[in-house]
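Consider the single chain below, provided in structure tokens and representing the form predicted on its own.
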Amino acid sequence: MNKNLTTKRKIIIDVDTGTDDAMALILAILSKEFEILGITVVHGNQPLPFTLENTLRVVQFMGADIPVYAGCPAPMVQTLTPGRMKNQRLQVFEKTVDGKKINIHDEHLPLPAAHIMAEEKHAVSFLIETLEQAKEKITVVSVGPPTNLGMALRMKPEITKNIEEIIIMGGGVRRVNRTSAAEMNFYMDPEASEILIQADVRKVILPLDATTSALFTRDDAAKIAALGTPHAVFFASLITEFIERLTILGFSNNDNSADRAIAIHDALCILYLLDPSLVTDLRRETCDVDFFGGYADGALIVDSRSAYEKRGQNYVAYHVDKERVMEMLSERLAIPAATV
């Protein structure tokens, strides 16, 4: 859906904060499109206070103005049922190399402590409050468990009708990371991940199948730095440092068991906002996320049978132009954060 350029099209970012959501929120904040209303922060890559404070981190590095609100610290109630978190094939993303461990996201972004402060309002409150608020349609960015978003759509389902639509980074419909049948996002809070599918709005989900259509390499990473901003600089060492994470935990985005190319999953959901032609496989489906505790919990389920009619409000995206995406990351950290 694109605006009117002359408008600035009003977004919630919610996050998880860990190297992947630090990278959409400085294409967020660099793009002038943008009236980012808030940053609402989750558990997820790392438990809550390690989210809020790498996101207070890049809200300060950026030098920008924009409230930012903690918000749930545990799933809605999957962790209530003993045992079920170990149900599944849990894939381990820790190692502990020369005495020191080794995580898929650091506890803290490599970036200056915060000085920043998260406002005292609770983020479901903020989520509620400027929806139903609302003089015109907001866009909802989810790269984070969607314990936040499904807390605020349990309390006033009402709220979607001032959302423009929700662009979601989750789930995986042939790929997936966490268990043998789950994206990590969705498998962190399977309950908050349907209630927030069958919401009656549009939704927008690139899951693992379209940000891992697109890998980005050292050679990549040396192109973004080469733009000088301090921004660019910064995205690209996350980039090699991502890749260097892999390696040593021994996991690889394709086939190529050799290539430790990395995803910018998150990224990706704000540049199909700024171009949604990047997405060059977006199909409507039914969704749903299983919740019931056994070797699927957390799995996005896509029902493709051709004879029954589609419901829901449900985009899933499959694939993502690599190109376009290199131009758009070219475009957008060139620009000096000073001019934002």
Second form
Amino acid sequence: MNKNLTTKRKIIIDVDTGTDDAMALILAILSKEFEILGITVVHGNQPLPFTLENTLRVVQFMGADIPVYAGCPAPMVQTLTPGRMKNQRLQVFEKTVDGKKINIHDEHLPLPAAHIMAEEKHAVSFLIETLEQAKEKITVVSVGPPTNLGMALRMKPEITKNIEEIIIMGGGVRRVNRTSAAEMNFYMDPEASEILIQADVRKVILPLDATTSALFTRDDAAKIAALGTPHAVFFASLITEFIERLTILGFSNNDNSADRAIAIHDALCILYLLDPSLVTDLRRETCDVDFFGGYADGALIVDSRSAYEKRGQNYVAYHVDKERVMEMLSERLAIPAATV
Ligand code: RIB
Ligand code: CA
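One more: the block was the form predicted on its own; return the form predicted together with ligand RIB.
What follows is the whole complex; the chain from before opens it.
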């Protein structure tokens, strides 16, 4: 075996491809440090047929040969309780402007329709079989509602023995977006989120507190587009498109709403794997996700009482270094896809 061959980090990415999931997939595909064993798709930003099509479009656009698995089309149990969500202060994610439906994440990404197909096997079966049979540990990246992972962990909890760690975009300690208490991913399947959070494996959580500590502007998008590769230009267009939509929908990730800028949420999970130092504030926390269907449904609860010893294996990020993120984006998005 050639000693110079560095072993690649085996990863599985679970997505609900929308805009920032696409950014994460592009960065993961471009990173030769990874062997992507599979991409599992879940409901979330859009219904599963759309998140699946968008995922296939990104893989096709990048010319990658990575198996894609369709997963759960709905949360484990959340929608079974009549009226569970009627009291929650839901953030408007969609508006009709001049007769046109504007959503944060469109049904279709502006890429050619996919002609590649998803695998026959269900995403949850793929997760269980791959993790059960793994000869070396696998890192899992979760950037959508964690229904697929929750189901896999419920069916075979022992799969955690072959997981290196799980990097999760989800939750919000001081910052939320879907309701007055919860972030989108955890809100869309509170039960699965709590199963994930309590799993017996190291988890690094990048909540909105971390992801909104690095906001990207039109100027940043212009710098990225100037890199000139097709995926850099596309990545930049996703940023500017995200800014447009947030402006139309009337809310922003930053306090000064006049200075429109967006968080690239999911993409940070991939960049964190490539350089953990970009997270400048990471703390072990005792965490839970509320799933009782009240105002706090789906809320990430961090026990800040210092008198209590920490429980569980959850490490929560509170801040990322934007300059380091921008540096990595400039390095990585300049790489021609064909060389990967
Ligand atoms: O709250 C942000 C998360 O919700 C991201 O994963 C985004 O893609 C949406 O799914
Ligand atoms: Ca996502």
